[in-house]
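Quick heads-up: it's one chain on its own, the form predicted on its own, in structure tokens.
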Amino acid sequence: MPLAEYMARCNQHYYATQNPFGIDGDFITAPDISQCFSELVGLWCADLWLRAGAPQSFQLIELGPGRGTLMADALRATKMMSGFHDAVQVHMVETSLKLRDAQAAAVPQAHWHNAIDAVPDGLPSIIIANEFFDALPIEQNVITEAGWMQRAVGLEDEKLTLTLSPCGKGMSCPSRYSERETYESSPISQSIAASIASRLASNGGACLVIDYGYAELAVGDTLQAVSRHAYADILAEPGTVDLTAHVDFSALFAGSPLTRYGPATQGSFLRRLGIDARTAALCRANPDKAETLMAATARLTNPDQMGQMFKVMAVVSHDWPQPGGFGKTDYE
């Protein structure tokens, strides 16, 4: 079985049956670490909407919304923005019925869809993809003496094992030899990015991508499994652990007609949006929680935690303004 198919089947079952988020789950995402993260993302959306002319109707779309925490906090943070909530239509792209239940409890006004292409067309959109692309299937192509081979999952002595097989028809193998040992690509990520680009180019809007990965094309094996907040064997318990891989930001939206900003580091992005000032205000209002609040902000922004590994990129239609949070250079 090609590695991409294995990853797709495992994650489809995992998200349909497991409770992955939070302390009691397998991993914690930024919205669970600090309310400041989601509040700033919400205000980023509202600021961009306002400077784009405050369209009377627009879609706020989240891809892979988890338990709905980000969207709920973002909407709460923007409730005082005049006209924003009157104009917004909330859409969530989620295939897991179990997660949809949690999202509905957090954001009851949302509409749900199985794919971005299923969201109604015709309105400007602001799309949020926080830790979405890392869970999409990847292909791995490996250089051998016989040329490029694709990594696959096989069976040996009644145990799953990684193996190699010839790059078959339809595989996105590099066309020429290289010194790279392993080359990762994600055709499904490219397909979704193309759908987003088409929507935004036609109707206006922006997409904000926050994930861990590379600012430029890198090589090597980044596929990993996480269970109970620790790394796990990607083959040991298929469908019961989270499988992810680093996102190649250089490939997302490559060749699209959209204007690209970033990737910036998550730390620099959040600091430009004012996370330090927001944290200080929360500490003053909740002095008994100040240490916890400051530790959460440090986790999100410090280079040795999530601040450097996580990147932030925005793509914007030609008729929309530059979004906040990005500096003069692409990568900072």
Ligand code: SAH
The other form holds:
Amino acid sequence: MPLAEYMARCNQHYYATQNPFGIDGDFITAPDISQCFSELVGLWCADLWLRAGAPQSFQLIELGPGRGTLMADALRATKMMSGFHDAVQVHMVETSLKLRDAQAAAVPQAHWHNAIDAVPDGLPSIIIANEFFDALPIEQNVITEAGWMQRAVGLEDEKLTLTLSPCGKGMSCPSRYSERETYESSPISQSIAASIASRLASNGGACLVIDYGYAELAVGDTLQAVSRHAYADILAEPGTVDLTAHVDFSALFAGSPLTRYGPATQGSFLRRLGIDARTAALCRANPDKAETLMAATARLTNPDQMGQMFKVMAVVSHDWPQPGGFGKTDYE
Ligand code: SAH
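Let's see the other form, the form predicted in complex with the ligand, since the form predicted on its own is already up.
And the full complex, kicking off with our chain again.
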């Protein structure tokens, strides 16, 4: 079985049946670390909407919203933005029925879809994807003496094992030779990005992608399994652990007509949006929680924690303004 199909089947089962998020789950994401993260993302959207001319009707679309925490906090933080809540239609793209239930409890007014293409077309939209693309299937192509081979999952002595298979029909191979041994790509991520790009190009809007990954060409093997906050074997218990790979930001939206901003590091993006001032205000209002609040902000922004490895990239249609949070240089 090609690796991408293995990853797709495993994660479909994983998100449909397991309890991925939080201290009791397998991993913790930014919206669960600090409310500041989602508040700033919400305000990023509202600021952009306002400067785009405050369209009277627009869609706020989240891809893979997990427990719905980001959207709930983002909507709460934007309540004081005049006209924003009257204009917004909230859409969630989520395949897991179990997670849709959690999202409905947090954001009852949302509409749910299985894929971005199922979201009604025709309105401007702001699309958010936090830790979404890393969960999508990847291919691994490996250069060998026999030419390009594709990583696959096989069976040996009744145990799953990683093998290489020739790049056959239906499998895509990088056409140009690379010195690098393993070359990852995520055709499904690229096709979702292409679909977002054509929607934004015709209706106007922006997409904000936040994830761990690299700003340059894919290098090496980044596929990993996580269970109970620790690395696990990607083959040991299929569908019960979280499988992810680093996101290749250079490949997402490549060749699209949208204007690209970033990737910036998550640390610099959040600082430019004012996370330090927001944290200080929360600390003044809740002095007993100050230490926890400051530790959470440090976790999101410090280079040795999530601040550097997590990147933020925005793509924006030509008729929309420059979004907040990005510096003059491309990569900061
Ligand atoms: N954004 C959330 C959750 C990240 S986990 C957070 O930051 O906490 C990945 C999310 O993407 C889950 O909600 C999962 O069910 C969803 N997902 C995974 N593959 C998907 C697919 N192909 N289509 C739609 N949603 C998917």
